[in-house]
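This document starts with one chain, in the form predicted on its own, laid out as structure tokens.
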Amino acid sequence: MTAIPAHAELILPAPAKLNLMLHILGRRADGYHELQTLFQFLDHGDELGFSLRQDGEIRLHTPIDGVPHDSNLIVRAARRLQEASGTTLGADIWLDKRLPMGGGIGGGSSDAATTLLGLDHLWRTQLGEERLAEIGLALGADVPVFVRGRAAFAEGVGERLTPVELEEPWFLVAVPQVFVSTAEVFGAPELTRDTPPIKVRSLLAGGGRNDCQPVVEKRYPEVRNALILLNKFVSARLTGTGACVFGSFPNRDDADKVARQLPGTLPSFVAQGRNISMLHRRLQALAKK
């Protein structure tokens, strides 16, 4: 993999989210299945690396296996960025990778994220954060709420976004070893699609569940076999459509003390709950320089 040089001009962090709970309503006529969840950001991500070129060139100096340089997210929504401020800037990226694709936590849609916001500033093209989670949308539904940074209850197919206050707990997530393919699991016949709407104040009272759970858990056994053993020590629950699986805890103790148990063929990393991502907070001490 390759390091952010020294000489990166601006390192921004890009944070996991977890999907606390993940209801699906329906599905509309253009495929896309209307949903209402729960988005809490994590103290754990990517880092990203961005400096200035004149040229208008846009180039990503780490490569990532199995997806080519032109389809990555980050290229696509430099580019974007690009066409949407016409700045005849380009920039040189790099990508320090430490969440897993596939996982549900939100990898590839928070590096672009933290690509429009970076060269947003880094170009001073001042697009502000209305017109970053629009230009996001177009990339992926999950965009939008890195783009704004905020926990928040998202509607529609996640674009809805209503700001929340959340409890701050600390989380350990556990990585089963396998990619989830979140259009299999939205495919899939037996996902229900039926959930009742429910309003932001009783979800916040505790209700919700992951609908899309008894599908991934009868279709990969690995995701399965990981939520059993973490609900010896805590109720655990799939985040998104996986492959990640997770439970929370008051402290940091508790959440190392049943991170040390789990076994070494499952990995799993300890992070804080944050109701403003770590992004925006790196962003707000920039803006105060």
Ligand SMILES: C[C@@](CO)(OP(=O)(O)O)[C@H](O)COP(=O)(O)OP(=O)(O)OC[C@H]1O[C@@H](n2ccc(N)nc2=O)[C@H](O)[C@@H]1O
Given for the second form:
Amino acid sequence: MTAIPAHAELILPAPAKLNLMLHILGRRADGYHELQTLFQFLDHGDELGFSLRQDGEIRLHTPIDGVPHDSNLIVRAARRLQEASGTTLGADIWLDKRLPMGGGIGGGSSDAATTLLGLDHLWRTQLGEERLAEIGLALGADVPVFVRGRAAFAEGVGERLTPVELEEPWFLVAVPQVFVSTAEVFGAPELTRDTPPIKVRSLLAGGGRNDCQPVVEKRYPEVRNALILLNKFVSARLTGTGACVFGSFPNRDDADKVARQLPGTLPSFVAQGRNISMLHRRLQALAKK
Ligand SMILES: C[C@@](CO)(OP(=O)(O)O)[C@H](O)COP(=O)(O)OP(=O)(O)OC[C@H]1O[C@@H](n2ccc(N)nc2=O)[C@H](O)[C@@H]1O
Ligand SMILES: Nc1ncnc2c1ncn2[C@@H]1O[C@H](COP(=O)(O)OP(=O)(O)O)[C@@H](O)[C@H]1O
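Given the form predicted on its own above, I would also like to look at the protein as it appears in the form predicted together with the named molecule.
Below is the whole assembly, all chains and molecules, this chain first.
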């Protein structure tokens, strides 16, 4: 049963992302860390439904446990877009939450980006992708890449994006049942913060790692165990600050086979890596109608 009613005017996907690698180059004066990371989308994610309201209200009808209505990134994104565009319109919004929260696969950021692009479409704000990415950045470092919808090499805190063409393998993503705090990982004294910058060209030739992984493995045994289990079949890595870990496969069958061998205590899903996000594919199809 989906949480989105059939009468919703617009239904759009909010795909997950993976950080295929993540290097930490240093710390800025404001405490945020300078990164180099490679983002690719997955063809698996949340789904959002939108309908217009004439009274200017923003109502999310599907609350997330533990996240107050007004703190939900969906509601915050909608309000920012109202302010930036000056529209008097509002929206009813429904969320079908399928992605684990706090897993390093960007569910909240993707929901925010889908809200920005979905309401931009419904409200006809005409703000343009550049401005929407800027509004997104104020909500979270990962929002701009979802607004752009292209696999990218990201620098800065993730806002300087260079689109890249990557292979599109199948990924098995394991979901350790633990919440990893991004702030804790970036605050850890033992975190590597001095990885030398690399050029996108050498990265695409192979290599790279996730500098957060040793910290997360040490502090979260659930993640360490998931990596040990997955590493028996495939070279596994952490995405973002975790908790999810992933490995890549040339086809879906191979990924499914390994998924079936994981214990019931370690949920997982299989999805394909995509260079153009499902959200953008859907919006392009709508534009052609
Ligand atoms: C590292 C990434 C990679 O995709 O991890 P995931 O959240 O996806 O795991 C993201 O850039 C996460 O960005 P974002 O989602 O905006 O981070 P937040 O949760 O807001 O950050 C929580 C805290 O982590 C620290 N932080 C975050 C990002 C960054 N580049 N440097 C930092 O030092 C800051 O102290 C911040 O207050
Ligand atoms: N729509 C949303 N979906 C998920 N999380 C949200 C949302 N709105 C706010 N949040 C908050 O953002 C936190 C991080 O969520 P998420 O994006 O799923 O993790 P990550 O950045 O690790 O991939 C959640 O724990 C929750 O408190």
